[in-house]
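Take a look at this single chain in structure tokens; it is the form predicted alone.
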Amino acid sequence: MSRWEPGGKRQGQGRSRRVRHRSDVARKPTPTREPDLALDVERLANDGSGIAHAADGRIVFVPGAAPGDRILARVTEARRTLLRAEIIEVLEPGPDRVQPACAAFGRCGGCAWQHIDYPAQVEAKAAILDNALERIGGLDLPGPVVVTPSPEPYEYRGRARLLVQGHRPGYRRAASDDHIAVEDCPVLAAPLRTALRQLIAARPANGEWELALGEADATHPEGVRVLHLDDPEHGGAPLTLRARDHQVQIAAGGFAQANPLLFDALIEAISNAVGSGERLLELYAGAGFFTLPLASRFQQIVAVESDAAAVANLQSAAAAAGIEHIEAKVADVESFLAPGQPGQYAASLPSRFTPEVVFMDPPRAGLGHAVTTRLCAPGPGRLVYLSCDPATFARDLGHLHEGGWRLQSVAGFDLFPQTPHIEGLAVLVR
């Protein structure tokens, strides 16, 4: 995902959940006299690039290959262990290999996979995160890793972040600060295409926008919200996303889910995954997206969130519903979670408040070493966490089961069809 990929997870409303992984950052190619290779590409990688192997068993990777794929390849930096190399030629196309549907593919860092058939991707990021969590957290999964395909491989999003240089729309190129300026983007669900062409029309302003998808209402009859994010005037009245059969209200430049296809899917997993009880504690639960849906499972939610804005318009969803027992507190939560008196879990919780479950949808850097060490303090039978970082995921979870916990299923779904990107979501019992 480049730095202007629609849709990366944020903390809370106003901060970004995004971190740079080495993947993310430009790199310096290392002057290299390697030959040409002609390479057999076996699989696809977590940052998107094919893998190959050289004669000399390196490791090759290989942005815009797919499986399958013979190709001849110009190596573009030279490691002890590891190469990286681009595209000359596609000898012989792989099977699993497509005509990407949008012009600036290749160019434009928001999609990787356009080249890849769409059960080909699924199949893919099933093995990434298969992968991830046997390499990186060191775990014996439970079973094999099923994901959830989005319904539509294409016009899914109901979200994006865009860059306006020059007066002209556009993403940023991958690992680059380099503006490509797009025409279309048919990962957009198709009002937000239209609202795309409009603004194209408009010549707008340079800077950060956002197009968001949500419920039509009379702030936005047909359900579109187009800000200008770098106006410090641009206010914008909150869009509202139906969450099952709730309204949660997302504030400008706010974060919420991206795909509205999956979003009925998302939200069922979730709650059997909770199941249902006394008292849960949900942690970076945003504007109330799974908390008002969760709510009618448990007599007591305590909801923490660090960014203000978005405890106030959960607040405000729980009020227009009726829902009473959630308490929603702004917290750091690994501030929130720091060590309580005797018997407690922790000291920010309301008192005699011992959490049964505990749901977390943290932002892409994952819980950290203080979250996973506290949770695995006594108190709750059941983690459900969400992830959207394989890597992070499987290194939390690899903590967790060293702090007694045990991984009893875990499953994907795939939020972003085109790109490598993986959701996943594990229930943890001690």
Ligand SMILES: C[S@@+](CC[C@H](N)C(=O)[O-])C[C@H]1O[C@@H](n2cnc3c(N)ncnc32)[C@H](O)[C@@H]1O
Given for the second form:
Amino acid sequence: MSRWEPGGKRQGQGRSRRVRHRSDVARKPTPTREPDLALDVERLANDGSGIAHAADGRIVFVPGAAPGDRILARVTEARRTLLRAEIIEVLEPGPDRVQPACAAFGRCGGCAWQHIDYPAQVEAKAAILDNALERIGGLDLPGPVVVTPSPEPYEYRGRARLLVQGHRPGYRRAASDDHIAVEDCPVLAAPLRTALRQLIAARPANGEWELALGEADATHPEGVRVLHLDDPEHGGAPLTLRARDHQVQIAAGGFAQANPLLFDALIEAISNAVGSGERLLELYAGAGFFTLPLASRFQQIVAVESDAAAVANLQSAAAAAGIEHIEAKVADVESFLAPGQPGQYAASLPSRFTPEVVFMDPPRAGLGHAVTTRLCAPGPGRLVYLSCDPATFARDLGHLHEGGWRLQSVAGFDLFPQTPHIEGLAVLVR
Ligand SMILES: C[S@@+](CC[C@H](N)C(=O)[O-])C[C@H]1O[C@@H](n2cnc3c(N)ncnc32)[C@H](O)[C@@H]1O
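Let's see the other form, the form predicted together with the ligand, since the form predicted alone is already up.
Every chain and every other molecule in the complex is listed next, the one we just looked at coming first.
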């Protein structure tokens, strides 16, 4: 795949010249009375937009803008303190503006940052995490947030959801449910790009599909699972993922980490963060992607997960590995951690199971107040929190801090290059 086009630079290469924004990629503007604006783009927002300020001081969010760009922009939404605008023309590109690799960039909602050089994306993600923790969580950070980059900025994704309409695979348009058909997707791992091309040629049934990459096994000789989620009988056999020295099974539609290039780094960081000891409580454990690699560090582990199929897979993976000291439970964390006996951390835990460490990896909604309140009750001496949403991460860490926990370290992992998403990992001590 060539990423070079005249007038732009590809990721990691020299400065670009004046770039005309793809006017075909912009969504139809809603007319406003605001005049067009010449703006200097300052930095990137959590949603991926560039941030600038209008001459009257109002903050302006501009999708597709890069820091350092000078742009001409049309206002699409005007509020008292805030404007949203779209690029009419990039008058002077910023130092990190590059040529996007994908023909669907700007229309497809999957990637918002292909026009930004990868090192600048990583820097912006550290700033997003840092800002969220300070502004939402009210936290003083123990040091600068360091983000571990993905070893590859493209061809990294081991899992993707597709929307098929009119028998054409695609994704959802940015900020909308509309379908946009694609011919290729350069963030997919190479075997999944091939699978996507084959799916396109097969004119598949309409609905939601999933492409996933795992280990080669009897049902997935190439390690690729192509699943019609509306018809799980179609391709629905569990997929094997390698988790360091272990293997876990991911059921059809079940959660799986999506950047195999960072699996080892993530497991290593979490292993170091939890340390070792007698008793570990793991919340939101999924199919055991972290549980199995952590098993050698603790004498007893209780793993809690609401998805019964994932728990069954965790149990069978542990049994296959000869591990007997993991107790996996199907439960909602909120009810699992409901107040229990005095001196016992949670009513549902085995008697005398007082965890020294709690590791949790919730979905985007985060832990929420009921769970953070419970985690502030007397109990473990260390919390390790892996999060895929900086805003809920910051909110929860703020509650935990108010409840007596001290933030010891925060790190980031860039599981999703070309998007503003960033995974945060925090360690808290009493
Ligand atoms: C981000 S995933 C992490 C899974 C696992 N740690 C992994 O890496 O594969 C979050 C998991 O939390 C589970 N989950 C969501 N809400 C839950 C709840 N209220 N209680 C327990 N588990 C929940 C989901 O089914 C999912 O497996």
